[in-house]
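Next comes just one chain, in structure tokens: the form predicted alone.
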Amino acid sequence: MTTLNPNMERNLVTAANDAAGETQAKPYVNPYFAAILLGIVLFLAFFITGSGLGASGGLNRILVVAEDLIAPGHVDNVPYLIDMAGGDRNPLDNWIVFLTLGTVIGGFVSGWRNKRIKVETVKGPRITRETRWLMAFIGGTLMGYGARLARGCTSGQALSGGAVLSVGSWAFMFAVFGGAYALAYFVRRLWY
């Protein structure tokens, strides 16, 4: 009796899967190399343009853009809308719109190049895929808003902001963890 390693198993899954014109994704990176190199780009950013990353803020201003379409005089009057689109200002000038354009098509390109491109939605077993899209709205919603009520992002307060050790950094981190484990077993269900 014979038996089948399972590494030659999984190869003839593999090489049966290439034969059917079915792809493999590559396997992610290592998570501390990523932790690394996520690092370094950090650092660049702040040496280089003397700020740090973020992505709340590109999609801020874009949405501003709509908001300035539809209702111009209303941008021109509140202070938090004035610096990126009152009067001329065209919301779309600034450095982090194009960080955050860069972050989406490298996220692409990284998608594609590594074979993990595909439409499907992520949820538990016992929601269907309504609820979670309308439960994923609901929480980009509220993360959005605070994450303007915050002044940043988990990138842009999180990672930069904690990076230079910034007080009110770490006490957004602190909130973001201790909400998210007191606010988990209420919405556990959705996942399990």
Second form
Amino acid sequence: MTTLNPNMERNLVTAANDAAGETQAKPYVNPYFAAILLGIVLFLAFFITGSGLGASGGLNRILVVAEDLIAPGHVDNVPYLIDMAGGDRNPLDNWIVFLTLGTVIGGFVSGWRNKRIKVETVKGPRITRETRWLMAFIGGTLMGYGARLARGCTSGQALSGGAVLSVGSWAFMFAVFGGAYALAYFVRRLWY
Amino acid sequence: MAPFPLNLTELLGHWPSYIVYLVIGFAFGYVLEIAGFGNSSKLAAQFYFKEMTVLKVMFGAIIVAMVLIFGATGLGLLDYNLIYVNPTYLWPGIIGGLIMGFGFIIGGFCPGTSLVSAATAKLDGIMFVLGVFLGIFLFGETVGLYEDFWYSSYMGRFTLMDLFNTGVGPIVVVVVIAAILAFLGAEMAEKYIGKMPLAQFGRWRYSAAAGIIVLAFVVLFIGQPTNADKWARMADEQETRIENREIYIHPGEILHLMEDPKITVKMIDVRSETDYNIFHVLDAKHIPADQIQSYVGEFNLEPANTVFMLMSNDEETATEAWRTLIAESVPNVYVLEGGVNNWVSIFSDKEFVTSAQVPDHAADTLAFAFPSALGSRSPAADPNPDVYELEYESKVVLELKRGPASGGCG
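Can you switch from the form predicted alone and show the form predicted in complex with its partner chain instead?
The complete assembly is shown below, putting the previous chain first.
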């Protein structure tokens, strides 16, 4: 046989691109398709375990481990931290930690399969990389603070609580969107 | 009893049960990544009406999950009482939400999406995650300054059904229709502001929209099980427990439990207000039997080491209240053996027991004539456990709690 099977040909091309560092990232999926998948994941989480999804709780507990290593006495003096790590309590002994770990692994595997793992900084055209990093850090700090104050983040409070029709979660969701829309105009140079 | 959610700890053991969460987290992270949520410019575009992926994916996931959840509870597969519904702390939630909204547009992520971004080696995502750690740290250090506010406007397990005083079905239908309208609006924004060709979203989305509206009406049509429906499903098994008297706890065991620092005993007096005022056990909370169902949400939020002890004058009314609570999946509910009458006859002095006894008292009425309404001031209301040598058979066994006591951010 002299002609290459088309599949093989494509594989060769991809391999050549990989070698040349021209890996083509696959496009993101249709948002409605993603919505349905995410809805099913969220439903299964509630159906099997009785609770929804989350992220900031897991980060919180990982942080508490670090605090407990550096300053165990301090953890035992702050009521908010004692709950998680006071005395011989292990802050990692909680389902949310494993959910968070799974989220990181899932994101990595998807990025790897779809060729989107790339060391880069996603930013608007008018700002430098350093500005973007600083803004990401400041935004993250606000997010982390707000998420603890509101007892939940976009996933644990808005998505999960929204699906099971909690009033507080709906109020929270409108507040997040409201806050972001209110400020968007003033920081538009960050993005466009 | 509805088979779901599963009691994972009982099924798999403590640490192995976490594997389930690892798998769910994996699916969560995977879906976030393929949706494009690891990319901050895609997320930020939402707030300039250029690309509405955030709204579509979030609101879309909410309505899909909601319809499936309430379809499952309607069919009796899933128990809504065992599902974690974020308790409402209204103002801390709103203020925290506004701060997060600012963080969202400045930083370009929310905590979950930043994890996915960092996992795919985006440097802005990594910086954001570090910022989140700092924010959480600062919260831990400063919440003590305004703790009163943080615990304020607490409304417990408060749902849209409670707010609008209606059933699950109408809420589900309205939320689904509102979401579809929001998607229409979002597509208009994408078309005119984002200059995006809408054909890329596929014609199938119209069928999907029609499909979810139909499902919402199915949820409305099948409705949700009432307390009687739930009881009917478990009656066989539970009536046997009543017949075998497994649920009736001797006063001696109650005194013993109250001494146990690892257990919280909540005494609930389901009698009339008059009887309660005449005599009640110290710390017993008065909840008339016909109102007990409205306390289910509150009881289900209590820690796993809480034992609920129901009492009426004899046992009849308390047993009926027991059926109501058991049908609603409240864990560790028991009934005071022999009721308040038995309690009074054990813990009052002999003279009072013989002189004050009402001959042939009607079923479930007070068997003693108290000289005045003593409430909990009678010595029998607060017996000293060291004085009494009571023989009893221990019956209380703490159940492993199904369903978590905290949400994804606790």
